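What follows is one chain in structure tokens, specifically the form predicted alone.
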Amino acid sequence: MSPAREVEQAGLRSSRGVEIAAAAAEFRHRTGLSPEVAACAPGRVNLIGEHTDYTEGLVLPCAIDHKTIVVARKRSDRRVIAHALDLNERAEFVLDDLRPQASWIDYLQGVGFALGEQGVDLPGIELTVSSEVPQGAGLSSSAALGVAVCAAWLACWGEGRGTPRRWAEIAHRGESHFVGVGCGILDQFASALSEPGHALRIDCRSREVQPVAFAGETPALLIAHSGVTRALAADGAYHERVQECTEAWAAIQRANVFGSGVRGLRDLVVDDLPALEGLLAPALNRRVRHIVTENHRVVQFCEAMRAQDWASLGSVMAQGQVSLRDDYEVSVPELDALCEIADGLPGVIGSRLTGAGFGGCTVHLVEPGNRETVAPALQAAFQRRFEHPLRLIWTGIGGGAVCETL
């Protein structure tokens, strides 16, 4: 565990003490018992590297200040009972009868499913969930929930708390294979493994992670919620993109135009793109072009961060947004407008949609001295165009998930 993670682990009570105390009080009110453990996992914003995780590519997310808190206690039977405070809902299931219910409880079932695959003899658990990560916003509320639940559950089972990589892998397995999202590892790894003050460069093939910091002053992060929500598990467009990447790679393999060193879309480089013209159907060619150029943009973005080259950061983000809009076709008018408006404001370094698209949020890097002017200007211009208010979230770059005994 890194020194930064140790500081965050030790500071769980002090930094989230009020929220944990409130969740624990609610737990006692509902059960008459005290929780045994508390886990805290953040949402994430992706700075660059969108829709590349499920093709083994490169991504660069960072954890945000908004977190999901889980307090829990082991049960003597095989039942799981969960109370979601922000939804004011109660749900339960039995570990011996896992079946999708098309609700938030599926992410808990997914954790149980994934741990069961590994032969873990889980106890039942009672838990209370309190989350400040907005749902359907592209900020990975589901990953934060899965990681926090996994950490708390394993702690109740008796496993040590210093295993954030395992929390991430279990939560990912549950979301991708039980819930059925088919997602890559980006969200869960960002929630579990991020270092305070650093973005996290993830190689989705090797699963190697590398913290990357801004040289000099860190820009402010403004997240703008478009007001358009979406659910990945139910959204056929997301699955369509995943399938299109699979079809494109199958066509490339059949054509045998590259050597054995190219094992997937991840291995293609920008210079390979002309060879794909005419080989792939137009839509598949656009999808591949996005994947290839987006992987390259992750490298460029990291270089610009280390050099404190804000002009290059803005250029890379703008190129990424155009690619997501035109080549991957996952943007919507509200997201396009937010980027267009923000990039015209003084002090905005760069803008792009963040998350899978089809709604959700944009992320804007803002020069720290311009926070007070950017937010109201963006709010006013967006509301004039779409006639509904815009939710704006200022956030710092936080650290990953932590868990402790109460």
Given for the second form:
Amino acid sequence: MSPAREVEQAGLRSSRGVEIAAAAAEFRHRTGLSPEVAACAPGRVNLIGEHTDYTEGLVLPCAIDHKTIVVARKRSDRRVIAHALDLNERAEFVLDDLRPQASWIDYLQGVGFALGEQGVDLPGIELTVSSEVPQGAGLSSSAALGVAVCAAWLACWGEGRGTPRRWAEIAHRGESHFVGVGCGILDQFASALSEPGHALRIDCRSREVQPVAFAGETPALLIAHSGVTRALAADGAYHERVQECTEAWAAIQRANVFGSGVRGLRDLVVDDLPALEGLLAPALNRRVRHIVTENHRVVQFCEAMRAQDWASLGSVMAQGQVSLRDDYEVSVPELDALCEIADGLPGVIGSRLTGAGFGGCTVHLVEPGNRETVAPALQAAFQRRFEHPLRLIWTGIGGGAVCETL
Ligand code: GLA
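Please supply the coordinates for the form predicted in complex with ligand GLA, as a counterpart to the form predicted alone shown previously.
Below is the whole assembly, all chains and molecules, this chain first.
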């Protein structure tokens, strides 16, 4: 275990102690029994590398302070009974009869499904979930839930807790193959494997992760929730983008213009783009241009972090936003406006939409001395143009998921 993770693990008892105690108290009140394990997994914000994970590209998320906590206890039968504190909802299913219910319980069923595929003879469990990750905001509330549930369930099973990487892989498998969101690994890997104070560069082909820190002072991180909500599972537009990438790659393979070293969109570089003109339909050409330039931006962003080059961070983010707006076409007027307004404010280093888009949030890097002025100015200017309430969230860069026996 890395020193950073040890610190975070030790911190679970203290800093998360209050939330765990509250969830455990509710659990005892409801069941008359004490929970045996607690797991905690954060939401994430993606700094750069958007819509590149499902074509095996590069991404650079970091964990946010907002977390999902699960306390659980093994049952002697095969039922799973869950209570979501924030929603004040109870839901259940039987492990031998998994079927999507179009509800948050599907993420738990997904974990059961994926562990079942691996031959794990899971027990039923009773659990309480408490989450501060906003839903429908593009901050990976579902990945935080899946990762925390997986960690807690494996710990209840009793044959070892598994590793954070395994939690991520299982939660991803459940979300993509049971819930049916054809997403990449970005969210679950960020939630499970992030290190405190570091962004996480993930190579979505090799699945190698590399923590990357800001040299010098770390910029403050502001997340602006536009109030336009979206749900990935119901979001045909996300699937359409995944599909377009598959189609574009099939057309490129048919044309056979690149050598065998190009095994997917991920292997194309900016210099290859002119060869694609005329080969792909205009919309597909734009999608591929986004993927290729965005992978390059992840590399540039990491270099700028290491060089403490805030000007380059800002310009890479701005180019990313333009690419998401014009080439990938996943932005909405509210997100464009947030970026445009924020980038005009003194002390804002850079802005872009974060997550899948189609609503949700923008992320802004802010010079730490300007926190007090940026938030109210952004709020006021946004509210002059749009009616729905803007929610501003300052976050630190947190660590990944942890699990402990109570
Ligand atoms: C959602 C998906 C991720 C990723 C992002 C876009 O968050 O769950 O896998 O594709 O959108 O970068």
